[in-house]
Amino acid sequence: MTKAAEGGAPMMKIVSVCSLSGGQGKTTTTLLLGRALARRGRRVCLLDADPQHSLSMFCGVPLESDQPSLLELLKGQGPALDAVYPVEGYESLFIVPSDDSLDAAHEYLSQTGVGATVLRRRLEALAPHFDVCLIDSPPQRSQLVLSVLGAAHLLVIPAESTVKGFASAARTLDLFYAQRDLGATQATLAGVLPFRDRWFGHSQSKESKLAQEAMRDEVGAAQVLTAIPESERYKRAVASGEALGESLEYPFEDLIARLGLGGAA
């Protein structure tokens, strides 16, 4: 378990994985990072805040209509731990899943008048039980995204190594900075994570190179993380739990270190 904060309350580090376009690697990053941390003995809670609920499906957690999910957690309906389910094959990996009902979250968060703080407050009940919470966010601007940003201690922005990916990262950064200026989030930007970095032999594709150069110009070279290369093995790993080789695991090792999660559990 993580060190106690001042006053003795356990600290759960909340990492939001956010990008305002689809196909940028949010679910892949959230799932593979969660698995890597769980293998290191961290108690990890994944949180599927994407109404498409791909993360829930990849974790093998189908929900019945009467089972609590993220929507019930957001609304405070019942104990928070009732919405947490174990991920098969991992002793210390769990998930708060979602299903089609999450579409109703936007209306609920809008009606509260303090939507950006709701998720942060709900997650306080899980803090004594987990070391890390990793949030897979929706791929568009919404009240749910604002709540995901509001809950975060750290923000990771995956971005495909393409013109579209850079544009998505730039939009996400604009929203993050605006929310931070308003005091609606206190998150720190951990970095932009280039995704689907394309190489042909020993030569990086021109598009990947230009996109990553633009990312470095946007946030500074120090905040562009080690790129995740394009590989079908990532898809297989997400879908079936296939282990990654050392070279494909390395970007996640680097990300763990950058998030300050590489020490002993």
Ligand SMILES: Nc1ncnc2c1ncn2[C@@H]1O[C@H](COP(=O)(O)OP(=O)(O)OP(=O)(O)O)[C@@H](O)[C@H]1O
Contents of the next structure:
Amino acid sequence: MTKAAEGGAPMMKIVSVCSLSGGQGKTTTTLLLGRALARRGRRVCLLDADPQHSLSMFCGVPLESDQPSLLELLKGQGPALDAVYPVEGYESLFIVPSDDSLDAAHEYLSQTGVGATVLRRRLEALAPHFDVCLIDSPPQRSQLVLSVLGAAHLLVIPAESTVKGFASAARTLDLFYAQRDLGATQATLAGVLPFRDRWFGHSQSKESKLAQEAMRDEVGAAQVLTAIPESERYKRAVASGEALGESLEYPFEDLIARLGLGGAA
Ligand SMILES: Nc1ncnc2c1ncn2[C@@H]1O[C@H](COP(=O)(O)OP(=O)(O)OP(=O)(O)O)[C@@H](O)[C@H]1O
Ligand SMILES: [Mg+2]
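Next, give the form predicted in complex with the ligand, keeping in mind that what was shown is the form predicted alone.
Below: every chain and molecule of the assembly, starting with the one above.
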């Protein structure tokens, strides 16, 4: 496990998966990366920061209205660990789930006046228990997204390999750099992750190719990660909880190495 520079305390790496448009692969990336890391023995806490709560549903954690969730964790209501639930089928995979009530977080975060720092502060209580926290964010620019960026050590921006996907990555980068200039996040960009890369046999589709070229022009080739191919098999793996086969897992291996989470647990 990584040790913090001072004091030798264990350090939980916080990775935010953010992209300011719907359907860019945020939830897929968070879930499949989390499962891949848990299978490698890492203690992983997923965090569902999207009121649509698809990550919580994929993890099979339906909440009763009186059960603590991310909203209670954000508000500091009760011990943080009470909002952490195990994900069935994985020994070291956990989730802080959400439901529709998370919409109320926007008001809470804006009222505090320091919304961008709230999640980072609350996650300190989880740090001794996990190696990595992966945060799935909502698609709209909002107080929740600012808090998710503010909490991150590392930022991954999934972006569909289309014109819309490139625009989503560019918007997310603009917000990230603006927040960094304000000192509202200290995160490092781990990379832009091209999602739904389309191939016909051995030829990449023109749209995927152009979109990924635009991504490389925007952030530099080294910051564009190994693409996730368009495939029904990823969709099935997300929904069913089944493990990815070797051929499907390789984009996540690249991402894991980029996040500094490869090697022995
Ligand atoms: N490799 C893939 N190829 C094709 N479709 C995929 C692949 N992976 C995921 N999908 C589908 O793409 C859609 C969008 O993915 P996902 O839900 O991860 O995006 P998102 O950014 O979280 O969306 P939202 O902003 O709505 O939360 C989903 O319907 C998912 O089933
Ligand atoms: Mg999602």
